[in-house]
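Presented as structure tokens, the chain that follows is alone, the form predicted on its own.
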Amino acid sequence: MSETRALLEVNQLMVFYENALAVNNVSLQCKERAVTGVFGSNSAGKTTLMYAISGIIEYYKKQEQMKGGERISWFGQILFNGEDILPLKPSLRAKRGIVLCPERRRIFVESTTLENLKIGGYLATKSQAKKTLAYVLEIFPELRRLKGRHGGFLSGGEQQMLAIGRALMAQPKLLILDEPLLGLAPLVEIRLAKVIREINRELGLTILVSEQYARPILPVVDFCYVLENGSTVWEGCEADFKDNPDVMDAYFGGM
């Protein structure tokens, strides 16, 4: 992977909420058509690093604007394909394609499972939305046979499958899936984790995949990090933390 250039760059980004530090001095690269995990406990940091990067916590921040609540705010470098995108509006990142599948699903529960998959599609051509849903019901067949269900109505699992095609079909360049394993069956969880290898060589994506727990994740992923407290503790891959019993122990269960 050394060789291969670095389509994300994140260079000592640090988050305030109001004068709680949530990321601290954090840096690291996604490896261009490579599979990045971000690996921590709760309150680690890592949504607000998936936040930052999309540029969702602009939206965060003016609601807490609106309503009076806490101040967020936030300094240093998130380079995509060489450009600092920090300043960038969420829609604008997302046009560059930065696209965000959100912790907990949040997938539109009135809507249908083929509406949901076509809101998704808002930047797609119609040709590369034609394609990309053949793609995502290839990939997730259950879904075939629930698009006329509500969102609403759908297990887990399937929600999970929903959300991350329905990120697939915004036509991303990077693929950010935050805790896409969160509250998942274990063979849900292995069985979404292949899928997201079977995209990432598929497409020829590159992926950036948060989790609080790493064991099934980690056979998918090229490279990872571990949070504590929003600061970088660890990095390497997977042969590196194995070589390390105590962070084996806490973020990957001893395997």
Second form
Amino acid sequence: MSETRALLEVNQLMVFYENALAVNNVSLQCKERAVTGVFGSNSAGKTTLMYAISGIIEYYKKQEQMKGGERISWFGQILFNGEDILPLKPSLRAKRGIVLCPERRRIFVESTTLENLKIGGYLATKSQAKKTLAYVLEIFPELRRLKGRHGGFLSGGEQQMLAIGRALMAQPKLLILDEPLLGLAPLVEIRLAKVIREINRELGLTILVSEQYARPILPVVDFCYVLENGSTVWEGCEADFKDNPDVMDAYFGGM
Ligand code: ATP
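May I ask for the structure of the form predicted together with ligand ATP now, the form predicted on its own having been displayed?
Full assembly next; the chain just shown is listed first.
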């Protein structure tokens, strides 16, 4: 993968919630048109990392300040297309193509499937929105018959399809999927992992995906990082993991 350029480069990122270190000196790269995985158990720091990259951390920080809650601070560098984006607001990062599909989907439960998708397309031109909507309905045909159904009445798998579809409508250059397989049935996990690979291949889209359990998603990941207590404890590709049974046992329950 060394010949491919990194679209995203995170250098020595630290994120603190008050005095607690949630992301500790993490560096990672997302190569262009590759699927990069971040694995780690509960509280490893995956969501905090995704929030820092997408900029949502800033919104989160403001909310905490307004509540008089804890201080959130961060240090380090996040380069996207060579530009340091850490000072940029989340909306400006989204305009540059960094789109987060958040953990637990966060779809608009009182809006219909179609409305959810259309809301996702707010940054797209009319023709982009039309083309992407057709693509989303092609990769997730089950959403066709659910167009008029409210988000809150969809199953977990359908909601996740909708969340990914909505994120695609925003015309990402880097699609960030935070635990997309969380709480889904094994067959739906396999299906979604395959679709993630299809999206990556068909659109040439760079994808960063986090998961607690690597097993269902590992086959579609080109390179991955393992986080533990906020720090990177391992990095490599699937073959590297398979050559290290101790790591497999520790982080993936063996293979
Ligand atoms: P999960 O799989 O449970 O979502 P995660 O790997 O995404 O876990 P984070 O949610 O990023 O991990 O949490 C990293 C650390 O930061 C944890 O110790 C967590 O308790 C802490 N943390 C997260 N959000 C907050 C917050 N708002 N205030 C204080 N600590 C927080």
